[in-house]
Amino acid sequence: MKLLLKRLHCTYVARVDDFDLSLGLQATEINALRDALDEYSILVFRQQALTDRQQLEIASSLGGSLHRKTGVATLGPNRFGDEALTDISNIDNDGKILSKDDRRRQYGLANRLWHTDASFQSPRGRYSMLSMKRFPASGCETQFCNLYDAYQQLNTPLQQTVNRLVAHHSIVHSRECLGFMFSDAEKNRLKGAQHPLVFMNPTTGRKALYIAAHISHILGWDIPDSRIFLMDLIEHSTQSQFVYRHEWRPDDFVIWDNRATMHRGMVFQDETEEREMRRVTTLDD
């Protein structure tokens, strides 16, 4: 089938006009996301009310398995009963506004690093999917980069180099960065993963950085070097021609391709608003 895409980015990054998620994907409309998430990365839909069980089935058909040794996890069972469903939120499982020293808050702040979900499994995080549930009046904002750009616009020794590095990756060592602490018994929970730091996609030959805030080490270089090399390399993808600003409404709903984007979340400005959000990832096993 033929979607109806509309480009939101010079480069990447496309709208899905008249799609109904909630219908569930048939075989056909299944490769045609593919296909577009191969191209664009990045596919927009609108006013996408669904459940939390039609989530789950929309990453389920887009192939892999569910990404349910996240991090938050450590700290305790979430409040759908899933750990597939992560919950992007601050609100308690009394439906309570999470207090400023929570742990669940003070974990989540570190989604405002750039990141590519679950680069700390093996197998990595695939698709990521994120859906609006309650909308915080005062708006809220998430920044993606595009990675394929970025590595295309390395020079040829930089993309030599990158080419042959493997990076270890530790959802630790992001938290950590800004002062927040695991238990002995949640690190031992949370050992990390190896990858390139160069992601061929495997359909199209197309070459991305992989990078993430993730990033703890290079394997065979200095920690030193290879913390200023990575923070020289995501100053480069974050460069403005690099990003698209989602600006959310509600039911909106975004699928993107960890493997070729970093994202962020932008600071809320009234942390007293109610806000919900749910993201399902799915693996590239």
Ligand code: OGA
Given for the second form:
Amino acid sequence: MKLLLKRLHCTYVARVDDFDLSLGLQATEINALRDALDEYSILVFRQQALTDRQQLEIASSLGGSLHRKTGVATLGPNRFGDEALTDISNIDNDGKILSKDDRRRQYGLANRLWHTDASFQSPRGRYSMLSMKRFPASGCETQFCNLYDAYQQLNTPLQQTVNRLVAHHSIVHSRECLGFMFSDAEKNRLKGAQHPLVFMNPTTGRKALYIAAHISHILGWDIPDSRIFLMDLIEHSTQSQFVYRHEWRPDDFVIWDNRATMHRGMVFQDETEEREMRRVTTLDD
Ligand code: OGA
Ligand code: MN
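Counterpart to the form predicted alone, namely the form predicted in complex with this ligand:
Okay, now the whole complex, with that chain kicking things off.
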């Protein structure tokens, strides 16, 4: 089947038009969406008011098991009774806005660092999908960057260097960067995972940098060398020509390939407004 795609950035990101995700996915549609994700890395759907159940089914249809060992689950169970439904919101279990000092809020602030979902797991995250539930009137934005382009634009010696490196990813590390503190018991449940610094898409053969704020160090390197090198790579990868800014609308649904992009939430000025999204992430297994 042929998708109706409208390119939203000159090198990646497409909007899928005339598509109703609530109907469930047929095999031909699954293949078409996976091909489109290999080519565009990010797919934007408008006007999709989906239930949690429908979102979980879409994720399962696209393949892989669902990411349930989220970092935030170590802070306590979510209000949906299924850790595959990640609560990307500023709302607490009683439906009130999270207080300034709420641990879940402070933990979530690290979503504003450039990252890729579930890189601290093995298998790592593959696709994430975010469904807009409560849209704040003042608007909100999530930014993405294209890590195929970022790899392509490294000079050859740097490409050769990153090709042979492996990094340790830890959700504890990205939170501790902001001074968030975990208990020893929480840290014990969040040991992290190791992945090569370069991802090669097995279908297309294209290579991408695989980096995130979760990287604590590069295997075999000293910590300061690792961290300054990673800072340089993130700065390189997030230059404006690689960035797509998604300005959310009510009922938007966005799917992205975590193996080839990073993203970050943008500062949300009026925290008295409700901002609620639901995320499901599949694993690359
Ligand atoms: C996420 C995430 C950013 C945002 O859902 O994985 O990083 O804009 N969200 O809320
Ligand atoms: Mn994220």
